[in-house]
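Here you get one chain, nothing else, as structure tokens; it is the form predicted alone.
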Amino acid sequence: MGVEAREARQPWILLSPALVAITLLLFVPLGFILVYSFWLRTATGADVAGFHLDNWAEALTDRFYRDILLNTLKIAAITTVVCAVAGYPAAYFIARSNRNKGFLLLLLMLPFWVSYIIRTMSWINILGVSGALNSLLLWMGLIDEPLAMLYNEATVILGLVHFLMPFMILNVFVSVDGIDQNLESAANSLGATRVQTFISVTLPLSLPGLAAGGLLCFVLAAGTYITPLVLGGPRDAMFANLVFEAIITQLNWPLGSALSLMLLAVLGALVLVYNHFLGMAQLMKGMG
């Protein structure tokens, strides 16, 4: 009985400094947002400690912070989407390619080198009033004045979609990579061709991973706000913009605490359904 209390502790105290970490990291200060989210803030700019609902009925009953959410959404579904199809090709091309499939992936791993902030400023370079772009439409004569092509939600989007892209290709990669070849060589030689081959075979086995591909963009679109800062004008704000500002800006920390905490709560739901669907093992192999 002594050997076998032993065993059932071992995975336990293998855990427990992970266990130890995530405790101090992720619920002692998800608890104290919470506790936050309850307190109010006085118009002298002092933060008085009780049960106070008050930020929690801005939060949900304001249709301002209703629309920004909304538009959060939206965007990252966009970027969901272009990640996905911009995605697959290359991924596809990674996992069919025999000699170059390491120097390939180890071009694909390049960006993550680089800081995401330098990344995202890059972009006002590019497209700038003065930036390489419009430099070389006006040496061309396309173009009698520069355009303007920056601070709008296309924009954003494209910041976004130049830093999730990666992550997209990675988890379709690890699902394509680990699909059998003999059952595509099994369905050429029934007479299908490769387009049916790859619409009855491949895509469908490849689905999980561009399910987690589309799970990791879409959340870490939804909860960034470097790019809209930095790529997006006034009217692009998105929802951890008002966290940044609340919190930051403004230092009302009950109001930036229940607006992350909501945040928090729709994409965790958002987790939760894909988690019952599909599982988390799959996102796990496309990080790993």
The other form holds:
Amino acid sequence: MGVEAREARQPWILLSPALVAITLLLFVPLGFILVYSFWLRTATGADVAGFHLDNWAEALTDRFYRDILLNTLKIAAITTVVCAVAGYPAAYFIARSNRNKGFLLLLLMLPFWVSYIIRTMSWINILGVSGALNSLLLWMGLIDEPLAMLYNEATVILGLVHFLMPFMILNVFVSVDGIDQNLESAANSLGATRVQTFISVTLPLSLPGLAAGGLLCFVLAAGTYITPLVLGGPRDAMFANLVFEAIITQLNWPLGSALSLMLLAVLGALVLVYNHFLGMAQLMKGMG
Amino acid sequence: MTGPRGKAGTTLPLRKARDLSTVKLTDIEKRFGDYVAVHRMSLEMPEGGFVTLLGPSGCGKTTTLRMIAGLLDPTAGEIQIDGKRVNDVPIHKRNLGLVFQNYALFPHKTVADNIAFGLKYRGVGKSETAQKVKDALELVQLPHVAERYPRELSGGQQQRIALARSIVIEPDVLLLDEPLSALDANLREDMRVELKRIQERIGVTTVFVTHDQSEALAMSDQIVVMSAGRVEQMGAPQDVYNTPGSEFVARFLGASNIVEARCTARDETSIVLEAPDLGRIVIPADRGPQVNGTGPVKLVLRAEKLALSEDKPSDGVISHSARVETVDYQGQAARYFIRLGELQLQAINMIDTHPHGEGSEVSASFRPSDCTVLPA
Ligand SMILES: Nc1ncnc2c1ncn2[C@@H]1O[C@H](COP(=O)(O)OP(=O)(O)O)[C@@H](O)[C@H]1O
Ligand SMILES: [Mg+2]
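Structure of the form predicted in complex with its partner chain, please, following the form predicted alone?
All chains and molecules follow, beginning with the one already shown.
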């Protein structure tokens, strides 16, 4: 075997454990789900194997599913925009603080040491009827009755923003941190004010990070099921809650499979569009 | 070569057709916390001049340049451009051209848009901008790259574009921070000539930062040698080179022999030295202006002023026999390390036919008037 052939094989040998794991843990179950989605659940509760399009017909035509899918995408979009608008300045600040960069990044990672579920539930202690905020307002005499602040769409978005903000900040940080500060100095020296410099140099050069952060936030928000469960009301179910409902509560695996593949297809299409314009490499930068 | 429009047709103002600016630093100081990067520095740069800040890495050249540019605030002192204090003028209003070692071209803009960047903020119209961009590209001899992106150009081309971008705005002062250091050796020498040609043509007052002595000597009207945040010496290249004002300058610029000696007498016209192995040397008084009494001194002799020959040299020179220990052959010249009694000296001599061989006996001679005397 020649040197070149050996070198060409080397990456595959190094990758193989990961490839085996991904195949076994991701693609095999995904294959099962695809097969399941064409099975049929009878009234007796038994699943009938075969190639039936009934689940797909229900998932694709029922307005109930469509509305929840659109609502899920809307919540994901709002979450993404809030994360971008609030996260960008923070990321910029961290990237440009030469002395405390490491410390600030550590603070950013700190929330990851606490379970996401606990972080989500913590809002109940803050916004609940006997939570910190209501207690404070009552004590200050601003209100007589506790306010019902929880269990609506706004609290779902709040929870999602809380969860996803670090992902956005990290991605934008990587982008801004990679911009040569001499570019900004050059723009300044050529007559651009700091704001003009930001608009014409810094922002365009950090768009890849913003896009990567946006994609991550959107996909993770659209696939969430714990946040609406903990912080949402009865009408705030998101698409993943439907899948959970179908599979765990109704034990209707075929329908649940079709629904989950539908969500996968929508989010997958989004990733493909992103990949077409920016490539996956940018996403990897922001996650590592 | 000046491009098809020729000198007269360009929209870039040429030397004398514009007001030139002076730069004046008065007691400038810069501290980073407790660390003093620049100590009370005062400098006056003449209008249209090419002044080089020369010194080893970390001596405060960039810091000084960034203070002039307005990228750093001096901790103390005053900066004047054209007689007006600019300490409180923000960078975007200083009208300076800034060129960096790494070019700092905007990667998301074409070459034309890079060059036009500064014109946008000066309210220059569309057709005038196009004309100025074209003229600037011709000035840097790259008339055909307007629509390309910086990454599609070589390092030397990118540096020319960076230069074009900074001069198209007709800056009062051009500030260059090691603009040639990232280029490889051959290109660097070409760009050196090119840069000087452009600077002379537009006549802009220029402050150039480098750690490369040959760049400084070749390009400058005035060299400011810096060390550890202080000015060691300033003056015309020949003066700084031939009459180093300190041991640091003697060692930093070129190759020098520095010999401990004693001054035994000094009067209006001459300094009398007693140096080990070299004996008594009488040096013209103007070669040691800082020496004002007798006592220990340092004798500085440039390596290329120490001539080696096989036969006895002529009169008027000091000559001693020495032995060649090492020869560093450089083609047209050679650098010799010779042993003269207890002294090891270096000599750089042009080679006539072949260099002196290692181990050969030669006579090493120099003129007292080529020496410099510094206080010990
Ligand atoms: N922002 C800064 N904070 C702290 N120290 C700095 C800063 N900028 C420069 N220095 C220090 O000041 C000294 C001079 O730096 P600089 O002007 O960049 O040197 P040069 O350009 O001559 O190589 C160096 O010792 C450098 O470490
Ligand atoms: Mg520097």
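Positions refer to the first chain, counted from 1. Note that this is a predicted model, so its numbers are computed, not measured. Between two forms, the rigid core is defined as the largest C-alpha subset superposing within 1.5 Å.
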Taking the rigid core as the reference frame, is the Cα of Pro11 displaced by 2 Å or more between the two forms? yes
